[in-house]
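Next up: a single chain in structure tokens, the form predicted on its own.
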Amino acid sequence: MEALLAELAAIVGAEHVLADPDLVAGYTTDWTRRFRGSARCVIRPGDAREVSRALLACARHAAPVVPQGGNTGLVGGGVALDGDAVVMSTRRLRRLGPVDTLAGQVTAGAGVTIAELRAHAARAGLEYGVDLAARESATVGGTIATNAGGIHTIRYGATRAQLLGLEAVLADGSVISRLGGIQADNTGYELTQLLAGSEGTLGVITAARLRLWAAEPPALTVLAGLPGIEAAAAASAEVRSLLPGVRAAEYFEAAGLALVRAHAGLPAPLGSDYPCYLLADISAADGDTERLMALRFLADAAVAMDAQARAGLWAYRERHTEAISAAGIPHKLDVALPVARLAAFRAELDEVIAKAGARAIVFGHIGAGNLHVNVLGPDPGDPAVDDAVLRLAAAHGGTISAEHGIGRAKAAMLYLSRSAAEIAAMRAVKSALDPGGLLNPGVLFEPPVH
């Protein structure tokens, strides 16, 4: 270990090699506190060349490497469970290029946070299409590695839709770089899209060329109470069919609202209580507001038009995560279903949760059919309720991961969403690009049985 530490210190600087257990601990526990591990050390390279040299050094010493961004992941994908591993933090990869207003693009380092990127784009009168509650900590590299979605997915698509190019370092130390931003380029395999969603198993993302959009500030935010998830899905579809400028359509339930209110001390948002709620952000043109207010489901709704009032309504949705974390260590399950199957899935979910002797707080991006099922009660190390919820989602034609990734938490269940042929093809790609299994072993795939 001492030889490896010395070699890494010579590459990234001694101050960027952390071996003290107290310092390393912050990098080996995930945000939920459910996944905890250990590592030889944490290294913080400053550019792609240092990443390359560090990967080669780790390979020589047979030390697995766990790439990590803001450590806001929810499936254990950025946490080293093997004490021999080296955590490679990308937080120092913070270059943020000037906004190309002519092309609507920008180059950002992997360690730039989503909040920083969005503010940088806004100063140029443009907008980055991905936004999420963890924006102050989540990084460009981490969100690319998991193909994060967030609250604006229905408007701009997930992270893959924002990607025009990548710089990344492969396991053999080679650097691939396509940051020119050319949109019409049909020259072979699209490696940028291959690395997106690969969860650090194929390479270490160091920078990206990203698409920006014309700034489109919401004209209003609506929070409506509804009798159930079927009504919420129908209301979301109705709004989107009538108004082209819907930027977000979010869902949460009475149990989550009660938890948020108790945690944050917020007042009731509406005059009456409802089983569930739909929150929508809309960029309304002339006449759109009148059409919106005529919708039947807005019989009891709060409508906000200024920034402060809109933030007040969004707090009921965005403070779910912190309120849940304050209540215990959650099992965070991220599923997506055909919108027509949401109600059937939700109806059976209560029985699954009850059998586990647990309680569930459900919210999500209903416009994308994406529900976050947060289960409180079971021991963090007991996967039984996870398996039951994911099997239920698969039975209804859904996926076991909409945007959080597979990580370590769901590797054993990947077959529920991918066929044997697909998994074999993905393993073949992994073997070709990382034949020594250096990068994030145990993430995405179960270790092979020998």
Ligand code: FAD
Second form
Amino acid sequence: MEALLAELAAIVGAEHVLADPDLVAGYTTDWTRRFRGSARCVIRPGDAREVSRALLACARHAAPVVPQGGNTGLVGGGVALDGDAVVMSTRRLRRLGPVDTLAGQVTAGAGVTIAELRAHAARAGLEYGVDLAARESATVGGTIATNAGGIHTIRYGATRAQLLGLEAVLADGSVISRLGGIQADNTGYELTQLLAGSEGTLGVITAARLRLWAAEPPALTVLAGLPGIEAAAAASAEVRSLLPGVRAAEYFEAAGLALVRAHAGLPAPLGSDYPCYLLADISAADGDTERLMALRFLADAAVAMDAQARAGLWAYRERHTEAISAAGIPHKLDVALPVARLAAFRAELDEVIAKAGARAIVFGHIGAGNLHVNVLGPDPGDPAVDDAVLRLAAAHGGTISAEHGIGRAKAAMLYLSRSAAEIAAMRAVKSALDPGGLLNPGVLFEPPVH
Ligand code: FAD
Ligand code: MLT
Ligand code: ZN
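The structure above corresponds to the form predicted on its own; please provide the structure of the form predicted in complex with this ligand.
After this comes the whole thing, all chains and molecules, with the earlier chain placed first.
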């Protein structure tokens, strides 16, 4: 152990090797507090070369490596549970290149946060397509590794759709780099996309070439009260089909709203209370405002046009995650369903949750069929309710992970969304790129990986 620490200190600098248990603790507990572990140390390399040399040193000492960005992941993929592991924090990889306005692209280091990237693009009159409530901490590398979705997925797609190339270090220390930004490039396997969503199991991402979009005119935000999820799904469909400028279609329910209001001290958003709510963000595309006002579901709605009022409405949706965590350690289940199945799933979910003697707070990105089911009550270590909810989603033709990934939380249940043939192919890829199982063992696949 001492020898490994000395080698790592020689590679990244002694000040970037953290072994003090108090300092390490911040890197071995996840955002939800459901996943807690320990590590030999945390290292903070400053460039791809240091990442490469550090990976080789860890391999020589048989120390598993857990890549970590902003540690905002919600499936336990970025924290070391095994005291032998080394956490490799990518937060120092903060290179942010000039915006290439000709190509509408930018190169960003893995440790740049989404808020920094979005602000950088905005200064050039452009927009980065991914945004999420964890923007101040979530990193470029972490969002690529999880293929993060977020509030604009219905407009721009998830992180994969923003990715033109990346630089990454593989388990054998080799560096692959495609940061040239050439969009038309048909030269074999698409390694960039393979690493997107690989959750730190195939390589350490050190930088990325990202697509930027034309900045949209200031948006208008609508918050409408609705009688049930079926009405919310129909309203979301209406918004999407009639308004070309829709940027977000988000959903929450009375139980979540009550938690958020109590936690954040916010007033009721509308004159009456409703079982559920749809929050939509609309850009000022031609005629959208007039068409919006004609929509039938807007019987009771708040409409905000200036930035401050819009942020006020968004707080009811974006503060769900912190309000839920303030109420307990949640089981966070992130499913997506065919839109036509949302109502049936939601009704049966109540039975599953009642049987578990728990309570569920449900919200999400309804425009993408994505519901975040947060269960409070069961012990954090008890997977029974996770299993029941994910089985229900699968039975309705849904997926067990819409955007957060599989991580450690759902590795045992991957088979609910992927066939045996698919899992075998995925394991073959893992074995080919990381034959020694150095990177993130226990994430995505249950061990052993061979
Ligand atoms: P981490 O949490 O540090 O790591 C996540 C995973 O990526 C781990 O498996 C880790 O090993 C791997 N990883 C990290 N960096 C690298 C790297 N450089 N190379 C290789 N692997 C790496 N997620 C959504 O999809 N949509 C949302 O709307 C959303 N909203 C959120 C709101 C809040 C308040 C919070 C707390 C979380 C939210 N999340 C959301 C979850 C989380 O923000 C995302 O999963 C995000 O992509 C994680 O980024 P990170 O930098 O924090 O990664
Ligand atoms: C969100 O959409 O707010 C996030 O995915 C976070 C969460 O699920 O809590
Ligand atoms: Zn989400």
